[in-house]
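Given as structure tokens, the chain that follows is alone and in the form predicted on its own.
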Amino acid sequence: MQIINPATGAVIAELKEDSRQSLELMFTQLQQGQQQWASETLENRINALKQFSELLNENIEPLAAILTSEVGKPLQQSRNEINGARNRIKWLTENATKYLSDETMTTDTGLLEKISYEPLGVVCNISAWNYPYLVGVNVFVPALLAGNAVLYKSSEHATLTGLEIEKLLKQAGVPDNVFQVGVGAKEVGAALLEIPFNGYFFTGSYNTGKFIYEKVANKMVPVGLELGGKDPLYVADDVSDVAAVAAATADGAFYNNGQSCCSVERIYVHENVYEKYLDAFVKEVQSWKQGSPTEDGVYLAALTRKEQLAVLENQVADAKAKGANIALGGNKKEGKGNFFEPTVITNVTNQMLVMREESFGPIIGIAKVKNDEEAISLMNDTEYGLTASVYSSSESRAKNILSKTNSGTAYWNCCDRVSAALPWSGRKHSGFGSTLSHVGLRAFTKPKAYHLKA
């Protein structure tokens, strides 16, 4: 399997893909290691994950360089991702004892009722390429803390990073037979579904998630799916600083080249501030530097997947054919690498692909609305339900709007952010199950009820 630098097109590594036989061998080894890992004290498991975080910090420059070389994001954004992962590990390790220890519920005379949180066993984590550290730690860190063994299938677009994660986890004290990395593309992912894991956790597209869910349903084991989104954002007419809101929401739409699960993918703006907002938004995007991800000051670099260029071109063509205007960009860039111009499309409707299908690129549609009711209707007009955002000077107004949106996460005067203290979950085609928070820690456990009578 070739690892290709998306900014240059150069082959930077060649790796041997795993076979069904090698994956089954890994699974057997993980089964053998899991029981011993679960018998370790929770304190020892916590210390190992804390040491992993320290190693991420000590090696941040080479790790960021590897990440940038295979996914194409600017070097500073790679550093940001690793630091963000360390922040999540900090919350998870600091709260693991509270949420994974036995919980006493009732103590009557001669009777003790308690809950014990046992590990699932050996879990399969089929992970994503857009944020391999952030998406990865959402799953394998709480899974390991809870006493599970993990087979981590990194994306074929982030395999070198997956191998670095494995190396540092083992250096931190996680045994060889408790964490293993599967190398390969979709054939390897499909082979993993034939192996009797005790849980499957996937981050990626709706179509692949649906395939995984249907394939393993007969095993009757936990499945967690973090899938796509078409995340809407509404700018109300009472915002105090339109230019500041435009800058913040542009970043929410274009950070990591728009390749974020919770990127702003659709924007609705009240007609009273629409023109001012649009002007400020376009000026903000025009101010960014696009170029090689290793250059200082670059905000927009290469798309990770070459195939996405055609998706974006198709969304632009569809929008133009249906009456939209291209306020900025609209084309892939000629030359080496997977570069697409930052693109702003106006006069859009929810019948256009750019407002219906996940873009996962540096492209945004901005629509004008008459009032809050129209905004709510358009925001909910989607098969997805990951996040929704409202910018307004009124908390009560924003909360009223957000209460009527069908999404797993709601933002007021912010967007495109994730907190380890809060559950990360989707609705409808955005998936189900939760990572992060106490919910995410316990997602990798089987609760057992104890009725103990003296």
Ligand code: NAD
The other form holds:
Amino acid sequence: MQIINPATGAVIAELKEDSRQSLELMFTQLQQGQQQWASETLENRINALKQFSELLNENIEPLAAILTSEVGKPLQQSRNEINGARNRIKWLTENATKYLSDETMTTDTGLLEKISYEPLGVVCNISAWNYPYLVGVNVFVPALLAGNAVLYKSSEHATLTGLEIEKLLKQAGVPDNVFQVGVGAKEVGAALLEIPFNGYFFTGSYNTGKFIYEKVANKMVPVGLELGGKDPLYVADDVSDVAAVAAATADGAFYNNGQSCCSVERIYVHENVYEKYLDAFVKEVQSWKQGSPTEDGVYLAALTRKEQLAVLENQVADAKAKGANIALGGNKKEGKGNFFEPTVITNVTNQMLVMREESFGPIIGIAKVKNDEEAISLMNDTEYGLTASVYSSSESRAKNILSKTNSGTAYWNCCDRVSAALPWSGRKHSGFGSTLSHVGLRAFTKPKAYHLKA
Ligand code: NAD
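Give me the form predicted together with ligand NAD now, not the form predicted on its own.
And the full complex, kicking off with our chain again.
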């Protein structure tokens, strides 16, 4: 398998893909290692993950350089990602004892009634490339803390990072037969579905998630699916500083070149502030530097996957054909690397692909709405349900709108953010199950109810 730098097109590594046999061997080894790992004290497992976080910090520069070389994001955004992963590890390790230890529920019945949180066993994590540290940590950290062994199938676009993660986990004290990386693309992912894992945790697109869910259904094991989104954002007419809102929401749409599951993907703006907002939004986008991910000050660099360029071109063409205006950009950049101009499309409707299908690129549709009711109706007009955001000076107005939107996460005066203390979960085509928070810590356990009579 060739690893290609998306910013230059150069081959930066060649790796041997795993085979069905090598994956089965890993699985057998993980089965052996898991029991020993689960019998360690929780404190020892917590210490190993804390040490892993320390190693991420000590090696942040080379790790960020590797990440940037294979996914194309600006170096500073790679550093931000690693620091973000460390914040999540901090929360998970600091809260593991509280949420993974046995819980006594009552003695009022004359019995001791308690819950113990047992590990699932050997879990399979098929992962994405857009934030390999963040989405990886969401799964393998709580899974390891809870006493599971993990086979982590890194994305074919973030394999070098997956191998670095494996190296550092081992240096931190996680045994060889407790964490293994599967190298390869789709076929390797599909081969894992044939192996009897005790749980499947997937981060990626709706289509692959649906395929995996159907394929493993007959195993009767827990499945978690963190899938895509078409996340809406509404700007009400009572925002106090339209230009500041435009700048913040433009970042929510374009950070990491729009390749975030919770990127703002659709914007609805109240007609009273629409012109002012659009003007400030376009100015903000024009102020960003686009270029090589290793150049200082670059905000928009290369897209990770070459194929996405055609998806974006198609969304632009479809929008134009249906009457939209291109306020900015609209084209891929000629030359080496996967570069697309930051693109702002107006006069859009929910019938256009750019407002229906995940763009996962530096492109946004902005629509004008008459009132909150129209905004709610358009926001909910989607097959996805990951996040929804409202900007308004009124808390009650925002909360009222957010209570009517069907998404796992709701934002008031913020967007495109994840907190380790809150459950991260999708609805509808955005998936199900949760990572992060106490819900995500326990997602890799099976509760056992003890009724103990002395
Ligand atoms: P993808 O579905 O193409 O691939 C994800 C993983 O699945 C990769 O490791 C890939 O090799 C593997 N895979 C592909 N086909 C497979 C098959 N038939 N059987 C088994 N495994 C298979 O997704 P991607 O391009 O890596 O990631 C982008 C998507 O992930 C976007 O839709 C994004 O919104 C979503 N995402 C969601 C979250 C979230 O938390 N909800 C986070 C990050 C990314």
